[in-house]
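Next up is one chain by itself, shown in structure tokens, the form predicted alone.
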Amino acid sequence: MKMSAKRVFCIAVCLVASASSPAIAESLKSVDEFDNVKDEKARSVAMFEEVGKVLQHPRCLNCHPVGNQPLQGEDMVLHNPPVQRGPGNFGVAGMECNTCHQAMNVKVTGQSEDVKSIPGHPKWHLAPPEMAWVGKSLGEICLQLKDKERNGNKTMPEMIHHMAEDTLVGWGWEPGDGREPAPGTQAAFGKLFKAWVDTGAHCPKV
């Protein structure tokens, strides 16, 4: 299949780190594993800390940066090419996110050992600035998720649906060749998030 000049450009410059990262969780505990924590507040906090294994994973943080440039790779380097947030968080004219990121992951062969695939989703874009998580403690992220002014104006039931069902969130578990997936599964993550809400949505200390 013949590639367009634009696609060749994207492959040449969109270097996504594929080296494994130390200390990245590979699994999630189930909700049932927190039954032995009898104090409800403590159980709620403990479950959010488990949720945090996903929220603070590079698959999530790379699209929740502070500033106007996404990050990439397990080492969370600045996106290359140096794209900018642009209107609506979809990039600037001529360098919109969908210039390179298509509706699904695209496997790449014969270009570079570092580039095995280009991420894709129909709504690929940066999280809004008010949803920046990079550099923040888990407690700070927790408070953001409960604040409608910083969570996309979502109620907690809407947040549960977002975490458990949204396919862009789900990309984190199917990130394409050359990337470490988020720990566990989206289903397990969604159940933990709901259980956290159901036990009072208590946050770790900031």
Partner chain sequence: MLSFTLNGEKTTFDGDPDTPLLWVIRDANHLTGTKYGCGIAQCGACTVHVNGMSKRACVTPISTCEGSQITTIESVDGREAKAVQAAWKSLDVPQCGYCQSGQIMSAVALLKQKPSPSDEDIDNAMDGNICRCATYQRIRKAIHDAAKEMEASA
The other form holds:
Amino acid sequence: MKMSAKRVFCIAVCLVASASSPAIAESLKSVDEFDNVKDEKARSVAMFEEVGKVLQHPRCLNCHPVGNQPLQGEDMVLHNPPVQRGPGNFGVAGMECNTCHQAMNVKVTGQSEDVKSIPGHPKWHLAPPEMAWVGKSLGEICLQLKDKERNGNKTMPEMIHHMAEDTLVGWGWEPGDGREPAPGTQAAFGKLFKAWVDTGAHCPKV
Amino acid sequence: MLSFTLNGEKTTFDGDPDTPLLWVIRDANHLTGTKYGCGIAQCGACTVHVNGMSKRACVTPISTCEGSQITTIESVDGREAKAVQAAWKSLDVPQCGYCQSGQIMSAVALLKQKPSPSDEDIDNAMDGNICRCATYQRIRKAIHDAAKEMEASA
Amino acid sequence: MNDAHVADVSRRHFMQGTGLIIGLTILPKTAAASVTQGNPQGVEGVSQSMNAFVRVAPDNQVTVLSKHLEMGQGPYTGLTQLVAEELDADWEKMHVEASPVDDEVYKNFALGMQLTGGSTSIANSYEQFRKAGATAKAMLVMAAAARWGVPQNTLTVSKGVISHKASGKSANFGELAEDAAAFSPPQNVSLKSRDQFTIIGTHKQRLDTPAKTNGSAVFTMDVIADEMLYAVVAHPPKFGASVDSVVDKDALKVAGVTMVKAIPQGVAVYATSTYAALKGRDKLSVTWSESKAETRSSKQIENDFRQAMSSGGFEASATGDVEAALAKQNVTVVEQEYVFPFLAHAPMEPLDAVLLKNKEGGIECYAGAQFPGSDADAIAKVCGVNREQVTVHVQLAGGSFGRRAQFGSPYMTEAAEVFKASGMDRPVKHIMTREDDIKGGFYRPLTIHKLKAALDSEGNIVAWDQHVACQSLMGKQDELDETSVEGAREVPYQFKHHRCMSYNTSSKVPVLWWRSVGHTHTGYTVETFIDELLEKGGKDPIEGRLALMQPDSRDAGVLRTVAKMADEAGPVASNAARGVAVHKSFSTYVAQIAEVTRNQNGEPKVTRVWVAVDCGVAVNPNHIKAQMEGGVGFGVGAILYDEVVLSEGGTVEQSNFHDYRSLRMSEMPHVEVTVIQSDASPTGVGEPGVPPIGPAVANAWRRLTGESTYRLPMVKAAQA
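Other form of same protein, the form predicted in complex with the partner chain, not the form predicted alone:
Complete assembly follows, chain above in first position.
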């Protein structure tokens, strides 16, 4: 994808997003690698910062947008064609998410080199508005994850399960041709998340 | 061998299961009202209904259609379709006409869920259907007219 | 175009055309037996040809043969209205289909061959098709008079029925058709005056509308022939590159792929389905020879074009002494450069063609052709058959905007090469994907304008100097190409000193007319520059323009009308501004006012547009309105979002609708159109709605934000 083309869609979101997105990491540190951080609170924060490499990856942020339109691509531009969240986060009448997205990633054959596949999952939809992450600091996202008002009314054990087992979350590591996966693996991410919870779920500074 | 129902008829396909529904409809079944325009779900010219919901046939592998009810422009029916097609004719909506099968299929899908859509509902439902002749103003009016007609005849 | 000339030529050629046909009974086109979809359905029974344009069937159905391609602008219906009017036919019995291809009989009088383009379909046919109707009617009347033994002047004709009041006898056209066809056509028929029209000037539903609402309309993409192969071509990544070597092993392994052949345009993959062809093409490994390729980026091409403007050039027009006027002490000189990008047409139906060999060894081609005769020439040349052995069956075209009109038929040459390389044993459908289309060149040329004007101490524009650099669409190097400067060489404003210079530049990027041709850029520069000059001079955009025009001109007429429309619509919305532009193209006068606001991303959003159009006699006012609405939408999309960019090395960056944006529903302004009542000969409406919208929007945006747009597209410019 080319900047010139993508910039057409949304300058405001791009600016906000790039201000808070960390550099893309390809791997995740394991829980063991944080053993050297002796202070438990500091270790917890450090592990959440590692978790943040996933949370703030475009694969995750694109469907946790502010407002009613998802983003797409590594540079997180407004989804094109234009689509809307709709009442249940599954799109609107006549233009649901699954009008285009299937239950699995679909390879595109013989078309644009920019669009190698259309992503998909049986539950393909947007995170609800209260789970918007785009433009937020990692500290803010951290507080959001612990807040049942803004995390889908989940307890921490449920959150651990969600991060480690949910297959829509897992899509981030198998995003289809032409898309960079989230760093590490879902299993490693789940372990880190659990370790963060087990160490007190301390948040980085907002 | 995949089986599905195409415009009410039991149909099978034994080719490459990755084949997009679009080419199964067009090349294998010779139903040509459903159009190719982009191949990447950008333009909506290939819109059909799968189990009553609008689908972009160009990015729907036939492997996902096992047992599905597929309806194309050639046999779309019911009060929404009748009202939409009548309004399209009465306003002379099409110019080149190539995108209009997709426009009509999207409009029918919208009206099935929202019998009296607002302008915003129309924007949201129809933004995925490109018309290079830019007949959008008449499409919008035709959808409103179809909604009124449906209400009057209800 | 000179209307008197058209009418004169029209008379001669019409009779020539009828002379060739009269007395013969032409059956519906016989096409290759193996084509199961793509030939006209025709009407019941054996139709009688009244002349080259009108057939009457026994059941009273009348078929008009359109010499013009239907690509969306409505000629099928407009031309049929012309015939039906003079025939006094029953509109409900009228049909239309594509005429055969014949560059003489079906010539476009404005352009010298059978050709659809330049917004000429109604204009060049206005007399010819009415005469076709009138002549047919006269022959039917002769037949009735002979059958009933009564004088012709005692017969009346209405809605397809000829009656003899005194005896109470009547017969419909169908009952008289066979007798009528045996008469020689009268040499002189009189045509109705405008006040006698009952069909021309009224809204008739487009004849192609029903088929375009139920999926039954057949485009080239939909033509089906038995045993047909589907072919796609891998094209070089740079303009001017060619195939060096191909590894096709993996492509041939794809189920359904039957052949891979190198052709001059690239590498063709043939298969038993479109999907298999696409999959096969993805598996090709092609090495391209780039020694003759264009390797410059758009930026470099732009710099080279700018350089080319420093010397030479052709004087396209000159009044007074511009240089002296600009050099005067007591004037304020304003200078500005404008840059326009390459633009793709992106019709919804990408280019495509079906070719097959018939039993007689001839070649039949199914295509939505703007230049069908030229396409037939190309097929004959490539496939090595006589021109007489090539038959082109013109299909509905899914848009074009100029894309299907190419001198020398390079697209059809490619399709013919694909067919020839296949061995010509089976029918072949060649299609371009959206990427082939957008990356494939034949763009609106990248164009630079440099303008300079002098304002006197009272803010009056006393001199206007305009320099235009772009590739010649007509392939000219050492002479002026008028299409480069149309709309700039003559402007509706009376400037004491005026000059327009043209510079032919070159690149290997193929260029082509794009809906409204040179007016796409000249309309923008003239109308935005004058708007800024008027503002600098403290003048009102409408009154200031009117003061520079002949008061009774048609330009002034549409401008006054559009101003009134916008005034009557009420005040400007809050956080919005209005901009105006007026531009004549293809002999049609259009003025537009656009109301523009900012969307949530800070980009321009066009909310309302008022249009006044003067195109002479309005054959079908509703379709004229549709063309204005569509022209506005097409233009807004291009002006806001579109450019084709060659990146470093010369490859095209854009490829499909995700990065070559089209206007969408939520971005379409509400358009109101007034069609001026006129007795002048009709002129075109397919293109003239496009040129004013860009400058009207840019003028509104400048008034809203203070920002001028000198480099298009606007949205990118607004972010730069």
